[in-house]
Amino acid sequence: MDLPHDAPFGVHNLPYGVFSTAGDPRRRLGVRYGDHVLDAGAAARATGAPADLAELLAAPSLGPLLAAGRPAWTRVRAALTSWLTDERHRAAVAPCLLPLADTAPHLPFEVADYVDFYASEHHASNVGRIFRPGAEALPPNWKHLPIGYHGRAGTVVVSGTDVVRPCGQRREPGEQAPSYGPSRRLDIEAEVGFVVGTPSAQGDRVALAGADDHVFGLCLLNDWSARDIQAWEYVPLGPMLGKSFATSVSAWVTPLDALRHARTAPPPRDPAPLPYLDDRAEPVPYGLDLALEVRLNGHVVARPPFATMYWTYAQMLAHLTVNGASLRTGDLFGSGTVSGPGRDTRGALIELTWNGEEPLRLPDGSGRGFLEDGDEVAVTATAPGPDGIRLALSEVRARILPARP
């Protein structure tokens, strides 16, 4: 099946994820090809690819291969590259395309652990300025080194999978003790998530330079935000319940060596971080030129822009480990609230509606400081490819139900 050049998710893209289908359940590795799904391991046994390619490819998920390391990620793309381009490949191919409307979307991998960074300056200006009123916005470590939490890997969840309000303890102001109840400032937060490949040993330290041995691809991310439980239980310690109840990604994972043309070199630092962060003399530049675009009910309502992010996935990668802190296969770190210096570039409603108090106005008339129930919410995003084309990233998408009993 031949696509054009500039096809959004053609050749230059090839996205990894996981799907079934209604005529056969099992859970297998595939790849986006314009509006189809190639079932990568019926490829590689049509086309006879080698037997270790071919075990690869057969998983139901994508463990085997993250675990495989650079060189095999390397060789599969450049096989799939093949099997999808070469007129040699043709008529093996062709059967393993299935239409992407047919399929069912899986999480493509097994998640084993799961860190949010906060790596954006604007953003995390903006809600020093909300949670904490004629204090300084950010805390005096921010721009030393990437502030991050860590999250819980059993509630990150493949898109389309809805998402139910959280309860807990929030204290509204001026009041003086605290209620239980369903949240009412529930949030979104468009982010970049970055998964990992390759482990590490408990000890050793990732520089930043060896970034890209370890970090495959990455997806879209919606760390879903309670801000009411999140603005009475965050002192001393973090974010805890109002975090944990659900973390969305997109089905489908970029890999990196996707996106060669949308490297770029991040914002100035001041002050210069600390050696083990110094990615001055870097001579493959981290920051990524990502344009996010978050709709609510179909409406867009913002375009955040990544290139804008301080910390790079690379330094976030590399903060991660410094301690010695070892990497799994399947591990997940998201970028953060990816947030620009706009009002409309603003990744998150406590943002774009300053903890509500300027209520977004959609098309229907309606307004929302907060999400409602059966609101949806998707964050797509493109990337710079070759010769001046756009890749897709694969959206993230969920919908709001209501508080259960």
The other form holds:
2 protein chains.
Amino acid sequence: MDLPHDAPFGVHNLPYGVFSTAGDPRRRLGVRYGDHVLDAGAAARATGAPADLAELLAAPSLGPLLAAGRPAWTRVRAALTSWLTDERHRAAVAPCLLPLADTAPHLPFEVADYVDFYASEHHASNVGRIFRPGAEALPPNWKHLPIGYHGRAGTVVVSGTDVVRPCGQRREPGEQAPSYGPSRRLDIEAEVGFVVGTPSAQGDRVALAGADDHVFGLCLLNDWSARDIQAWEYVPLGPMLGKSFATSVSAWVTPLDALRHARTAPPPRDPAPLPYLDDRAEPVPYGLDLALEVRLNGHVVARPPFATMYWTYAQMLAHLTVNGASLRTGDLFGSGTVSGPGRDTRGALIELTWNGEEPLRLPDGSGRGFLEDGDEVAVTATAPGPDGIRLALSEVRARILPARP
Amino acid sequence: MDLPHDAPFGVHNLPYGVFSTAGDPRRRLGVRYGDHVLDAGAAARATGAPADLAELLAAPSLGPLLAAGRPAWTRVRAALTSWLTDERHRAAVAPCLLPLADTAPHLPFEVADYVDFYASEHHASNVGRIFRPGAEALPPNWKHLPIGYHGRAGTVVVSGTDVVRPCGQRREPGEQAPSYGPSRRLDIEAEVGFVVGTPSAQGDRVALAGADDHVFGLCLLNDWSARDIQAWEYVPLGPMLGKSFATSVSAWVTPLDALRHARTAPPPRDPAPLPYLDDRAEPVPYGLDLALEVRLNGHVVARPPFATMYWTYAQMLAHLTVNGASLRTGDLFGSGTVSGPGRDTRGALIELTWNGEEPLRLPDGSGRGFLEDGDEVAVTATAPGPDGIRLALSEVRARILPARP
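Show the form predicted in complex with a further copy of the same chain, please, because up to now only the form predicted alone has appeared in this conversation.
Shown next: the complete complex, the earlier chain at its head.
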């Protein structure tokens, strides 16, 4: 099957996922190719791939491939490229290409630990102004370290999974005591998530230059946030129930190898960070020029530019491990909300609507401070590829269901 | 093998763990019995146990037994009791009892999500006074919900594993910018950890009365804390690198079934919590009368009383799931530091030494504000058993190694 050279999910992209079909409920590794899914295990068998590659691709999860490390990632990507482009494989591979619409996605890997960062200066400044009016917008540590916290790995769900509005404690302005009920300020956070493949030992540190040995690829991520629950609970130990009900990730993980043309210098940092975070002498930049779009009920409400992020994924990983914390295959870390400088570049409703005070107007005439039941949110992104083409990152999409009684 | 009726690890106790031996490196399920370990899988085979029980006990981890749910937990405990006390099993079981000293412990289960609470009013008040002098000791939400946060599941280690002093950013008093280096204020937190067996579905809530269907048992836990790293990083998203380098748990998990006689009424709560946390009408109390001891280099430095904890494990679990967050087999949640009202009942050095200002004097004449390299910390506990005997919880012990260059 031939795709145009500039297809957004063409041969320069090749993101990985896990799928099943109505006729065959087994979970299988797939590679998205245009509007099709290559059954990767079947293709390995059909093309007579080496046994070690075939075994990685026959797994029901991305886990074994993630754990195999960068040399294996490179070999598998080269093999997939050959299977999809070499005339000699055409007949063998054709039956392994299934229409995307006939497949059901699954969470592509078991999430080990999930960490969420807070790496956009624009987002952190906006939230600081909203939550802590009168104080400095950024806390004093913000420009010295990529602030992050651990989230709930067990509630990470794949794109397309409905999200039930959470209940919990929230305190109304002016009240002394909290009340209990469904969140009234349910929000999104449009983020990029990074997937760790190669583990590290407890006690070791991963230097900036080691990031690409450990990070396999990335996905889009929506860190659903119940702002009212979060505001009441988060002092002093951070967000918990305001976040832990669900985090959505895209079904297809884009390998870092597909994003060579998206690398870009991060913004200048002032003050210079401590040496373990100082990337000025690194041979490659770790900034990524990804253009995100956030859609609410099909209507674009924001276009956050990932290139504006203050901290890079290499800095996040170096910070995460500087105390000797180990990495496991399947660790997932999110960038934090991606927000740019302009109002229509903000990746969360709390910023887009200034805590609900300036509701968005949707084309159907309705307004939105925060999410309503039935709302559907989708985050998509594109990145520069070779020859001026744009590659697509796989969307993360979900619909809000009413709270359960 | 007969033990005295009042043995601390006798037949009324029977905690579970995973061990190997020098001669047989396979990981096997064991049950601690006095100074011996019963190889549970071998005993099941030797006694001709039903196939389903034998399969649970033949696993290399507690996971399958945890997932099997409370009816299976009850059947397995009854079988173990019979194997260890019934004359008819004596000859078959004797070869399955190995000296504890000949076994090496392993982490008994794969930790899914790790959450740490902050459930001692005395601890939270002391820390509030130290970290936020001049402000209210307790934050306004403290008596309305059990505050907690997610920790790093991947760095939970079994008792006996050395802990490397972490490096990181810390800011000296009076300085504007942070510096990098080994933590200078390395601390302990003596806690009780609760192990979830039965999972719950995303969107569901676990009511107080459901806690004992989900919680399999408990361990002792030391939540190592680098106070200088934590103080600099924790605003606004909570503790991260100050905690994520290591969390130690005891090698043996005490089943909740062994602690029937330890149940006790929790302290009165004022104000009354919201209905989902209100335990006044529950048929059983969820407080636990555990007497902890903290030893530093063999010297008892604190005796924290778990019965004084403001929030119970049932309340922690109800809160954790009230937003629909799912539970997985292997979820671990810690109580937070156990501190009582008296100075020598505090479970962390920061409280015992008032942030280092009032060092402890050890019998060798040395003083301790915080931990020094080479220090060994052990937390033990006992609980009331039947007939006035005291059961022992398995210790959590570790030694501090110097920071790596």
